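One chain is shown next in structure tokens, namely the form predicted alone.
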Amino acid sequence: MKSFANVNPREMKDAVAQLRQPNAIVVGGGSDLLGLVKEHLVQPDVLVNLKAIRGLDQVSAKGAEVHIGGLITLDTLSHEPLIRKNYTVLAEAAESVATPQIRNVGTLAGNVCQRPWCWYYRNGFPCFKNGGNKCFSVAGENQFHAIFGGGPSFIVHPSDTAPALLALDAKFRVAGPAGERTVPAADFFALPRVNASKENVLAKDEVLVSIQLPRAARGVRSSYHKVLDREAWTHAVVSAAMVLDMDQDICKSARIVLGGVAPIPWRLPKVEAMLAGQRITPELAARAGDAAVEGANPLAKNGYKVPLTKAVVRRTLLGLTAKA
């Protein structure tokens, strides 16, 4: 591992300025960055550490919104009473990440912005993510790769909190050289056909500062359901983030986002439309599961994700509507 400088700006504008140095990289919790450095995917000359900037790890209610600092740890987020009560899907997503040790240091912004865990990318193959012109998973080991939205790269987005934030209609506050901008979660993530080397719209010298959530309505229920290939320390094979606005047993509106199946958090607008204004019955939940996989295009070894996705959507929907 080569040597590098570490800088600790106390203001966000100074952090952004430091990121304009050649080969500078932002660091919050640093768990994903450490892996990238060990795997020789990045070799920074300057680490811009954000931990000296005050207030980036706080949760606060501001008018009609709740603001969450990007440096809040996943463990703190999962236990925050305001989040646990009103944005349950986000608390459940945060508590499902990796291991307790990682949740104690990993941050919300880091989880949202982490790089893919495709074994070809992480092992230095000259794939699209590494600046090459080939996705080795297409004809190789693709058991955990995308069944939606793939091409030219078939990675899946690794974040647990990203589907939850999209389901909550979050907005992302981003700081850069030109100042701050707000990006809806729906516009933050980028498919490979837009830019195969990136997963989001952040420029090199931009920082995800905080998350803004709309105030939760009284009848909203939400949940996150994650299926793993082992008990812990891994990413979702398939997950579902679900937010339902209920009037007793009638679903007024729904937002459903899948994880583990696409290069970005994968929203299901057709399923949402099916549920609006309806009483959620087992039959409707089964039809929702079927509709959830319309357009799926599995590769040679990941076709099992199709029935698994159906089941995850159906079970999460029934479990959530059963809550009083």
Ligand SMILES: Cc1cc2nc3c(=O)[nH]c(=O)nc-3n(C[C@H](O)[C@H](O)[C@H](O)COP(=O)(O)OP(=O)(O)OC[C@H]3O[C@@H](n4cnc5c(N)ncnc54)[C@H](O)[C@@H]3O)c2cc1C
Contents of the next structure:
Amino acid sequence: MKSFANVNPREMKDAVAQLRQPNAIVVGGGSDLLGLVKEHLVQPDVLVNLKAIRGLDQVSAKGAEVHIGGLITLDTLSHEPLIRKNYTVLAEAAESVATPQIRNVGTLAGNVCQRPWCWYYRNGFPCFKNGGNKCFSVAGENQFHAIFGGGPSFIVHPSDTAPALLALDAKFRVAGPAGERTVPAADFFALPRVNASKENVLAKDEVLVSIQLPRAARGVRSSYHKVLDREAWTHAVVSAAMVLDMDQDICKSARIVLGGVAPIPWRLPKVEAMLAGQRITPELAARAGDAAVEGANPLAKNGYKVPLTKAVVRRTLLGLTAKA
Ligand SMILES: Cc1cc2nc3c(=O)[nH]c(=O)nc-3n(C[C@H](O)[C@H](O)[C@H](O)COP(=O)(O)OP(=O)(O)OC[C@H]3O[C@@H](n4cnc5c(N)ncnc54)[C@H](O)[C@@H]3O)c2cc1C
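Can I get the form predicted in complex with the named molecule as well, since the one above is the form predicted alone?
Next comes the full complex, and the chain you just saw is listed first.
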């Protein structure tokens, strides 16, 4: 592994200044980044560690909103009473990540900003993510790749918390050389057709500082459902983050976002519109599952994700409406 310096700024402005050096990169828990460094996929001279900056690992209620520091670990987040009660989908997504060991070090910001886990990228193929101009999955082993939004790269966005944050209509607070800006979750993630080498709109010298969640309305129920190809230690093959605003058994509005199927968390506005104002019956849930896969464009080996996605949407919906 190439040697690098570790710097521990105490202020965010110093962290941002450190990131302006060539070959500097921000690190959270390091559970993704250090693997990339070991594999020589990322070769930093400086790691900018944010842990010495106070308050970045806290959850706080500010007026009607809740702010979550980007450095909070996934384990702490998943056990935080306010999050469990009012933003269940996020607690469930955080507790579905990997293993207890990784959740103990992995941070929320690192989870959202982790790089793709496509085997071509991780094995050093000269793909779009490694500075090349080809996606090897198109004619290769594409079992776990995108069925929506692919091209020219067909990675899937790997984060479990990202679909939950988009379903909750979160806003991301970002610090950079010009100060801070707020980016809605809907604008944070970038399709490969916009920039095939990156997964989000952060510049190299920007830091994801914290995440704002809007007030949780009284009738809201939410849930995260993740399908894996083994019992633990791994990313979603398909997942669904669902937030329903219910009046008794009528769905006033819904926000549904899929994980594991597209290069960004994949929202389903048409399905959301189908559900608004409706009583969720098994028939409607089945139709929602069918509508969820409209426009899917599977590759040679990932067609199984289409029926899987239908089932995940139908089951998550029925499970959530059964909750009183
Ligand atoms: C065996 C294994 C299984 C895994 N399974 C899952 C899984 O099931 N689900 C899942 O979602 N993830 C999974 N992961 C991926 C990931 O390691 C964790 O989810 C973790 O949350 C990453 O957080 P971190 O703080 O360790 O990130 P780091 O490794 O520190 O950083 C990851 C990336 O984010 C960037 N970054 C970190 N913090 C910031 C910030 N504040 N602002 C801007 N950029 C930042 C880093 O530069 C780096 O590129 C798995 C990883 C491993 C090794």
